[in-house]
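Starting off, we have a lone chain in the form predicted on its own, written out as structure tokens.
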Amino acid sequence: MTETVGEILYNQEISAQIFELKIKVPDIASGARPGQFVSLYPEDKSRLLPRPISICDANDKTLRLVYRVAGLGTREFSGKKEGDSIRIVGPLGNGFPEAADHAGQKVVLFGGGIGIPPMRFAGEAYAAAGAQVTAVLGYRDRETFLSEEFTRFGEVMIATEDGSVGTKGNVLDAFRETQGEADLICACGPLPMLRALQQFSREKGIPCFLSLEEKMACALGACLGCVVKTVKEDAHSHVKNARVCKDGPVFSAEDIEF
């Protein structure tokens, strides 16, 4: 993890308050895993706590996030120009399982609205690593940004609540017009969707990896604020939960109680 100051790239609105944001801040990005994050600082000192945000992608100078304009903070981000600079922190969190060790295997990714753009950067990784992936995406209607990124890794399936584009539905009512197979499923996206993918995981023996979204203060473990109920006991409190910021945010789905 370290700590340091970005230089806003690229700050663009990519559809109805959804904005792509370019950092170079090579200490950071060299070292990012599909499923991490980032904390990004506001200047204004009447908002102290950093906004985690998931990385879209990556490369050894450079993170790409994007990311909703959902108040004060990231309505401040939306404002960044480019030359701007901007206080980091990253990567946070842990990530999906690791790309090489599925190789071959039938990888399926599901992402629901803001949960998509991480899903981004794991279908580059396990494509990379020489999986078949297919991405299952959900969106509200016909907006269906960086739905274009993932043909380039593999199958695409869209579902819009309002049919406009693709299955009227979720996306696993997209999933199961074919035939659901998988060696490995990933996710990320709202409770609802979490919650049916893990027990459609259940009921197919699947393994599955969620990535949870929750509302983050330190973003560091420390202040409890993101705790979720686990199935397991943890060593040290002797509780049931886990930090999603610290111990997360992606979870076996099996450890997880929603």
The other form holds:
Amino acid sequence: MTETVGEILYNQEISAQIFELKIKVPDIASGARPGQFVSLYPEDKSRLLPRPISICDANDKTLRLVYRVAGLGTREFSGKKEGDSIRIVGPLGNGFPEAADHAGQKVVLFGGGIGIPPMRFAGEAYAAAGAQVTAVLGYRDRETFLSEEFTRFGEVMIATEDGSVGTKGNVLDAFRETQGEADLICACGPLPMLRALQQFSREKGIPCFLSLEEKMACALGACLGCVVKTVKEDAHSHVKNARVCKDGPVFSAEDIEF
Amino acid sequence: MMNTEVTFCGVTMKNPVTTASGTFGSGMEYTEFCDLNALGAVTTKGVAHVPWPGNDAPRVAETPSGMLNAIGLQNPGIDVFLERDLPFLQQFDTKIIVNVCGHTEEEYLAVVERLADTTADLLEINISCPNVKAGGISFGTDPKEVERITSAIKKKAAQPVVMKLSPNVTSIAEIARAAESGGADGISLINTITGMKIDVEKRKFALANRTGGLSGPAIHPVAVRMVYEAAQAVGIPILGMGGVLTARDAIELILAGATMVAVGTANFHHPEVTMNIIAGIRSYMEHHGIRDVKELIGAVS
Ligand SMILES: Cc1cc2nc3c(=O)[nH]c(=O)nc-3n(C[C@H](O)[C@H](O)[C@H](O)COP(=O)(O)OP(=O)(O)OC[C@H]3O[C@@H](n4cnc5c(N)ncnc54)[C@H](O)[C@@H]3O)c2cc1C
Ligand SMILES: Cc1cc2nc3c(=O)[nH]c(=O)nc-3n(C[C@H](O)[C@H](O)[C@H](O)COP(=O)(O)O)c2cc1C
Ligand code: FES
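Could you switch over to the form predicted in complex with its partner chain, since the one displayed so far is the form predicted on its own?
Below is the entire complex, every chain and molecule, led by the chain shown above.
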């Protein structure tokens, strides 16, 4: 975990209001695991809190992030140019299950909307570890950002709300059109999607890991601002409220109540 | 030689900077960013006699130059604190201020008694907690209640007692005097100012708890005013806090009358910030030819 200043190598709109950002930040990039995130800080001092953004891809030197312009902080980021700098803390959080433990297994990755970017990093890791990867990606319409890249890791299924590409409906509708088999499910996306997958995996008895979002203040595990209700006692306070930033953002679906 | 040492309620600190309760955990999460040995003291998250689950999420919301929080004092309780957190902090060459919360006098006393034979250096009593016997209004808003709870705690406490005052009152001077009459060794202020945020797009409260405590630079001028008024009203030393982001903000509270300063919300903005503030106080002293930081305490009045 490091607090540092990264150099912006690239920051371009890849879909309506969705930006791809590459940051040269070796201290953070070299240790990053799929499912982890970073805190980006706006320069505007009236906006003090970190903006948590998932890691979409990382190599020894560079982080790739994909973010949606959601409010004023991400709007500020979207104006950054090559050569500009950005204050960044990370890598943060736990990450998806270790890829090496799932070699040879059928791993299905679900990504919905702006939840797709972290699944890109996960897909690469599971494919490299020898898992049989299927990506099920949900979009609003035909702007299917990042979907091309997933074809490198295995099969790709697409669901769109308007039916313009792939299955009309949600990711689970698309997945149900197949055999619907998996040894491991990993997912990131909107709450209704994660709830549906929690129920689906429970019915099918498939291990399932969900990456959650919550409002954060420290993003380091100190303030207890970002909790999710858990079935078992959490590690920090023993009150069944785990910290999304530190104990997560990835949780086993059977451990959380939401 | 420059001297940054201060003595607060009889405890000597290497510099006047500590962390504000609830913003720094028990320091564990910040060891990769800060050298805890460099801090005058670490102030821990509020601890109760049993674990408290806290409020529903969302618990935090950003506001202009600040934030609202309604954590609801989630904490693991004194047992886990004594087993895990205190031994962790003892490894460092810094003083330990343990923040205590409770819903009743008995609950506060139960924690204070458990802390008696430990290495905690100071107790900070958070009286912004809801008093269940008074229908949930905070202990800290009624001077009589403040005096009563202070003297009850003083009778049982083995360490010096710092009463942490709520700013949600008409006269902070009156509350400060009540703490002093109750026998407090010191006071700390300000806790958060009650606020509310509504998401106009969703037409919903931003916090599940509806109201929350405002902190950060937005409240700094209120903190300066209240520290000044309290310093004019009482003779006991003050731990000042509220919106400190830079060394200059810390010095402002010291000039207004604080002996020590706590850094809270700024830790979220910049995890290494306490280190910069400590260094910044030294450079201010150097620049202004100040040999001893104590010369600055209450220097503007
Ligand atoms: C673990 C995690 C990973 C994330 N990964 C990505 C990602 O890869 N790409 C992406 O586009 N978005 C991601 N998000 C959401 C992203 O953090 C928010 O969209 C962003 O913080 C909005 O900031 P803003 O200033 O533009 O919006 P504003 O609404 O102005 O922000 C106000 C405050 O609310 C917080 N906030 C607003 N929306 C969210 C949210 N959805 N989740 C948490 N905090 C929020 C902000 O951080 C800020 O403190 C992630 C969130 C989490 C918790
Ligand atoms: C997330 C959060 C949690 C807090 N928890 C506590 C607490 O447990 N006990 C307490 O006395 N004050 C608590 N406070 C109040 C702070 O210690 C401090 O008084 C206040 O935030 C003002 O300082 P700041 O503006 O530097 O943050 C908390 C504040 C925040 C932001
Ligand atoms: S945001 Fe502070 S504990 Fe998660």
